[in-house]
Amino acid sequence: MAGRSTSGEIAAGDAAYARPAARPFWRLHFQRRITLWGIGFVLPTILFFAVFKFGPMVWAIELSFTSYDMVSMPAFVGLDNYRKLLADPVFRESLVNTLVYIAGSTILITVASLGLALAINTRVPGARYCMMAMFLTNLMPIIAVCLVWRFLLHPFGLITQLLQPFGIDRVDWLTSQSTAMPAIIAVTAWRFAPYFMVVFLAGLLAIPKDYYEAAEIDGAGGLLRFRHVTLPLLLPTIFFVVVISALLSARIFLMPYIMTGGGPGNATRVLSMLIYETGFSYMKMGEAAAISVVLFAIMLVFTMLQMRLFMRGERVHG
């Protein structure tokens, strides 16, 4: 009996010997750490975006159904500051301002940073100092921007007294209907072009120069090189200026707010301007939440057109 105990034993001894150990809680598998190890560094990222851009998001959704003066609680609403925008004629025209501002200043970002890009890849003595003093114009404080232009756009300003020699005594840029919005768009343009431009000028960069040696060699000019071998390589390039340049004129607040304060008239009033206006002057928190809300469609839906398009335009010269 004793015996067979202790074989036993020993058999029992040499399967759990056989057996790996377990291993401990804290001790993961070196795949599991590693995905721990990206989430912490990923995690605050998130946070900070949930809190301060998605939270706030969800928030003035869900505030454009009630009605709200910051001062008393919240009151559900329904539809109805949806229903108040549609009969305000201030809002309609807010509207139609900011898509006339947003396609003016797309085309003339676009059109402008891809010239100055063209003009700069042409390599004449003196080109990447240009380059460097135009960027300038993009370090400058949006309010100084602002404020120059505000003088020199002025009816006796300088511009006017530039074009005096050319039979143009006065131009009210900034109080005339006519012009102060093509004023506005064009000093737009002049900020921001000079960012643009570097975007595009890393796009023809990258273009390998051997396209435009074929082109050469089958009698192409440089008309037809820009038709058939830039702009179908750029079109990626083109496209994301269009969207960025699009969104950073959807949200302007500043320059119409201060060359023009919305004026004359409504002539300048974007949704921005309206926004600010409605929910602190007014102290109207859930008619404001409910014009950020078609803001925000109008960017989504143009975002997704443009990305179509690219799509399609991809799937053609692929």
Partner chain sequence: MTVLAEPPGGRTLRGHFNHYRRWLGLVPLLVLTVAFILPILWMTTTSFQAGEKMFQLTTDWIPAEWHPENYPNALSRAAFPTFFLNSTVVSVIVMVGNVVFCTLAGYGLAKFRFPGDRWVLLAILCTLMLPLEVTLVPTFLVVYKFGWLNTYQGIAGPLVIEAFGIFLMRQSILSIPSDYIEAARIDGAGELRILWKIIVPQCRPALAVLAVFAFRDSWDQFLWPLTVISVNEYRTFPLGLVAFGEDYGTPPTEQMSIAVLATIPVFLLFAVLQRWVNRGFGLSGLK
The other form holds:
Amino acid sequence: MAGRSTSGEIAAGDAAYARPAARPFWRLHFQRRITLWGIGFVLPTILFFAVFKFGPMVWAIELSFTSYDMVSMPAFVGLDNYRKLLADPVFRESLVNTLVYIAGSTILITVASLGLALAINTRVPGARYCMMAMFLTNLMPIIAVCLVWRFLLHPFGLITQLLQPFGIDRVDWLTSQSTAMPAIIAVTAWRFAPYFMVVFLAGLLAIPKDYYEAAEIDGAGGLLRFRHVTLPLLLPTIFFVVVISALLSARIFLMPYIMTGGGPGNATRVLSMLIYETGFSYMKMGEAAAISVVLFAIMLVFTMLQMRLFMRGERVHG
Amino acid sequence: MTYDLDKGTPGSRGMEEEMVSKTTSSTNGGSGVSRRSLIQGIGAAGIGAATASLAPRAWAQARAPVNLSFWTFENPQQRPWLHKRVKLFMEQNPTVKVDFQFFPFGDLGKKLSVGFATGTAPDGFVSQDWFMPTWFAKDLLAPLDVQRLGYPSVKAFSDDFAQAFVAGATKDGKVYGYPLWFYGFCNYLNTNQFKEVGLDAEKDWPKTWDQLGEVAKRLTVKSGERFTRQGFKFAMHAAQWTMIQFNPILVQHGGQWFDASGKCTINNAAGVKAMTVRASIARTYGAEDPADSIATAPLPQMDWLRERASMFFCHPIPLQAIASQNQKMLKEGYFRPVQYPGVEPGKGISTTYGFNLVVNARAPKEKQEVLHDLYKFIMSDLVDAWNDTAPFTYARKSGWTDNPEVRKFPNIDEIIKATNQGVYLPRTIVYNELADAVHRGVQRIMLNRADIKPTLDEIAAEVDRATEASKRG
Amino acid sequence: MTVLAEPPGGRTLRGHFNHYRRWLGLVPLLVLTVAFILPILWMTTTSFQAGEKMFQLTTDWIPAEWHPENYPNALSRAAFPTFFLNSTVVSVIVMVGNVVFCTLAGYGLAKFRFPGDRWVLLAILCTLMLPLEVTLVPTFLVVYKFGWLNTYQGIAGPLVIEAFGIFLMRQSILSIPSDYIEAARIDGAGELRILWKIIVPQCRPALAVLAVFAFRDSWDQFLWPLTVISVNEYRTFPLGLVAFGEDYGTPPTEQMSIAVLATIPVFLLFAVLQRWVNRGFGLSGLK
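Please move on to the form predicted together with its partner chain, as the form predicted alone is already shown.
First the chain shown before, then all remaining chains and molecules of the complex.
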């Protein structure tokens, strides 16, 4: 399919640029009109992103060099905001938390979703319904997810009760420094893994059956087949899942905001929470913008990875 | 003992109110002053003089429609009562429209700040008293015209309210806030549970911090490691509550939030002592489990109401709140507010805080004037307010304390006493930063067993950084 | 499960074993599924419990007494019907906006060549690093300059086009042979007609995926409405849900009732579009 579409694309491209002279005058005009249509289709999006994405980005960078409480005019302060952030332990802790959170939830999401996809892909009867049931966790409103889990993770709540057979009577899931972040990461994986499970499943379904049959003839066992057939062919999907879940995790706000309020102490305060607090509670818009810029930088890394993945995909296509 | 939850007969009261107000408004132009406050308030002559001089202007302005916006915080009693008064005012002044909005208690300050920044702040609002310095720092409030509120002079105005409270709303001899509710914190006891462990709540209520620990220890019930009942409970769910409950402990131990130069001094010897006392209920006496709570933002006293804790420091607790969670406790009346423990017995000062009705400095003159009339009307019947919002007390001295409706409220003297011997929350422009830093520190100390002194050092450093930043602009 | 070693033994026995083995494989999967949806079950059962239940911290999976009145009671708190209406209006705007503009842009980028088209593609990819949580302050200032504070367009505006949708549509449209489009052009069909008659019908699965996720993303928004809305008339349900219990008497079980009600529209949308969504995800091979 991809091959066919690409040839069509090239044909269209050729028609627009490569062979205009060979066509009569009215045809040229016709082609130009098509080009204009193409631009017209994309134009609303370009304008929209200019106003709501890139405009704010540029503005954030500009604001990050100012002191601005929104009441008086912004005053240029150079690198002051960044210097202040570097000296601020709350910022440093939140930065570390964000990185830990990104790493933890990305790994857990990837492993869990791949595992779930493999389990569904056994094609036992009813697997499809199990998949759909699990997918519901991804559709439930995230605010409901947070409120439900806040109750479930009470020191004596349902999750602890489930652990009682193992002699565990109490776990301060959300109020202990050592478990609060892992608990939030686990809830994040619970929420997002089913989505990526579906992505993996699509990848698994796209692997031609003959590959497995060939491996089976070679006498490869289950694990060996997974290592030598499934994993290599799934690699682009894994890469995609890692990058997208990292981008998702970098922006997380509601889970720590509702479940722990950033606590205990600073254990679960992430940068997006700090942006909100600094900007809208302390009214330091300049400093909040500087935190935004730091978060841009983190997300830029993953966006670059995504870009490489995307370009490679494009090369495969044409 | 049973308490009547019925708020009397609001219908008939409303009618009477309206008639009185109608008469006054026809004679002196919309300044609805009820009979009660005329009698019990400051000199009637003063009011007469003040309103007479304003009458022509009020009359002229009554013709042009005025649209006001007004914000307050959400509370199951206070917000509906305010709304009722505003609606009543609109009925009597058909040319005035008030857009009435409300926010969760903890969000109001943030929303106001953003509102001021974007020019979407309301014309008038209810301000928590600890935010007054923030508004002052940026000249966001308009000074009040006390004569339009019915007082002959600023002095007469100040004298009619709890002095220290008005002081917090005064700058350069001008008053910027019309004080509304104002209350002190008490220690609420479950007297049944006292009896159960052989204590008499009337006599044995804890008068010092040591006694608090000892009594709490006796009241504690555990099955294995798990608390079935915590003897005493500090609120852990919100920064504001951490501040309210710790503030008097700090002050009682001779500590202060800031020194004269504005440096945060929570980490000095007095601060360490105060925080050690704060932590002792859990650490020394083993009488509370800071991680085990079912408190919610609107009901921080939930553990106490549900009898999972025997004592809790709280603002005056409305009977409706008790009724909603624990009918039995209300019916049998086995609760009692007493004064805070003190370093010395009898000196159990606690936090007091309150609310001001304020006017946005950017509101047009005409709106400011109508707001004065609205506020005067809102405040004109504190007994009506009491019927709807008891036991939330007022900063005003006159017009309610000796009313029989007020007098018959259970333990009213304890509640008023707490108001009279209170300390305010620190008045600083970095209040939000301070509260967040203290809350984080208390979480570290109570939930993660962090050492007290280094944690207090961290808090002080954080607050000093915030102060430094705010000074630079 | 299917890769277990072949058991030695008689043919009939093996046949039987194979027959049951297929079903046996379902057991661990079923356990996993139940474990996964346990919180959803807990939410649902709690929403029918008496208010007391929540404080006892025990779990009765089937309520000892049912309290369906939790639902009407919960809806009568604060202004939840209004909050739900607001959420619906905003989410429908966002969903329609994404479906329309992402299809247009996806089509433009998949089947048209114009100067700078590669750069546009990369720029759109870059917006992945600019979610609202990160650009909160300046986006707020933009919306404020537009005079959109406390309006539907204020909440929905910045969400109306998302990069995810554009890529989804572009990939889907890429797989439609360009010959179809050329042929239609030669027949004299206008560009919009081609879009409507050829592209859109072929993209139904992708459009279904886009619709579900655009709706859900907007339905989920918390921080953004919290920042731009300061009047009760325009609050969305997540704001109401967090402020829930501002009334003394509100049992937290009612909060779960609202959570259940809030979950239903997304589930319904998914159920209605489910056939297409599965295909959109490339799962048509799964039985």
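In this text, the rigid core denotes the largest set of C-alpha atoms whose superposition between the two forms falls within 1.5 Å. Positions refer to the first chain, counted from 1. Bear in mind that the values here come from a model prediction, so they are computed numbers and not experimental data.
If you fit the rigid core between the two forms, you'll see the Cα of residue 304 move by 2 angstroms or more.
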